[in-house]
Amino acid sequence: MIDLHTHSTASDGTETPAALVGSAATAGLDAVALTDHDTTAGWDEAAGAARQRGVVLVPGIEVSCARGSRSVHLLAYLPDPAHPVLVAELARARESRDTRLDRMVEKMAADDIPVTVEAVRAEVRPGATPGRPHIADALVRGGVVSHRDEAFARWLGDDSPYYVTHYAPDPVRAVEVVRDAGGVAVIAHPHSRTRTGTVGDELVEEMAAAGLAGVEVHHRDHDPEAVAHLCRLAEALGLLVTGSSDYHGAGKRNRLGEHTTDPATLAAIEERAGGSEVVRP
């Protein structure tokens, strides 16, 4: 089994990169991709664990993008982590996320929601990409809500009065940057109706013209109608079809391996990549 979308404490997951790989081995996965938000910080730790646990590791990133008010997530597999333009884009996004976190917490505290910047900062692992899930974790730890999902439903969604935007590259530019860095770009959960909203076919087509390689079709946020539509779209555009869990440890109810990717698709990703290599035991 191959799961190509997971998160660790290097961004907003709840397991360290090494622990995540251990969980992947326990779940019976043959291969797992580590795709933390806007960072490659967990790659080395995950690679060491993958060699020890007998799991194939696909180093990746989930790049946060935006077109107008629409959030778009792009999975970048096997890019060169030292590519200067990619490094600069990721650094800009992380810095913007960092300052945005404080502004969101300040707005919430002004409305007497019991959360502080200090409490939220305590949830962010040193060097990790900060994000709204860390606010949720502070609220959970403080006993204000029982789970991240409740915090997002009440206060942290895109339509919340406490929502603050952060820098994110245009998705077409992001595809171009990932390609220039030798990576393989796959759009993540484009028909999600939860936090990011549905990405229209026109934008997917525009991204495909810029070098998008695939579509994450099989995802828990996609109902059967969305899966069928995205399969047709991928076939029409000549794109790879992937499936994954979007695992965040205890931070989401998603299970490792609940959706998977065909081995031939992973082989095609490896063949197209020119930045990094898959880590094998």
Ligand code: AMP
Second form
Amino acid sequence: MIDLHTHSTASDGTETPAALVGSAATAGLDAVALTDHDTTAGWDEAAGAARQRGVVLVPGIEVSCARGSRSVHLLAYLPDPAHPVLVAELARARESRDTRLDRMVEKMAADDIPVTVEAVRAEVRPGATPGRPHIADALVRGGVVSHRDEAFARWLGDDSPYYVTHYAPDPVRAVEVVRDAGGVAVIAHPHSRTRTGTVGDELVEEMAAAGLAGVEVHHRDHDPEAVAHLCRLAEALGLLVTGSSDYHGAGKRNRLGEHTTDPATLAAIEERAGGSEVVRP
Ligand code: AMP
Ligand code: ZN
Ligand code: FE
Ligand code: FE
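The form predicted in complex with ligand AMP, contrasted with the form predicted on its own above:
So here's everything in the complex, that chain up top.
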């Protein structure tokens, strides 16, 4: 079983990279990709755990991108984590996420929602990529809501008045940067519904022309219609099809291995990659 999309405490997951790899072994996964938002900070710890636990680790990143007001997530597998342009893009996104988190919390506090910048900061592990789930965690810890889901439903959704955007590269440029860094680019959950709707076929085509390698088709945000549509699109554009859980530990209901990718597809990703190596036990 292969699961190519998970998050650890290096971004907004609730398990450390080592614990996540342990959970992957327990769940019976043969291979897992660690794809934290805009960072490679969890890779080394996950690699050590993978060797110990007998799980194959695919180092990855979920790169935040935006086209106008539309948010697009791009999975990058096996890029060189030291590639200067990639490093600079990720750092810029993380810094902007930092400022943005404070601005969201200030707007919420000004509206008498019981949350402070300090409480939210305390939920972010040193060096981790901050995100809205950390605001949710502060609200859970304060007993204001019972789960991240509730915080998102009430205050943190894409259409919330407290929502603030952050810097993110254009998706076509992100594909180019990932490729330059030797990585393999796969668009994440393109039919996830956000405030600006789903990612249109035209944008996927544009990204394909820039070197996109695949589409994450099998994902809990995709209904059967979306899956059928994206399968046809991938076929027409000659793109790989992946499936993944988008596991966030206890932070989301997604279970490891709830959607999977076939071994031939992982082999194709590995063959195209030139930036870093799959970690084998
Ligand atoms: P951000 O990266 O700060 O824009 O926050 C988006 C992150 O929040 C994504 O990684 C989602 O997985 C997570 N997220 C979105 N909706 C929910 C929800 N209802 N419950 C928990 N996490 C969520
Ligand atoms: Zn996340
Ligand atoms: Fe995502
Ligand atoms: Fe994700």
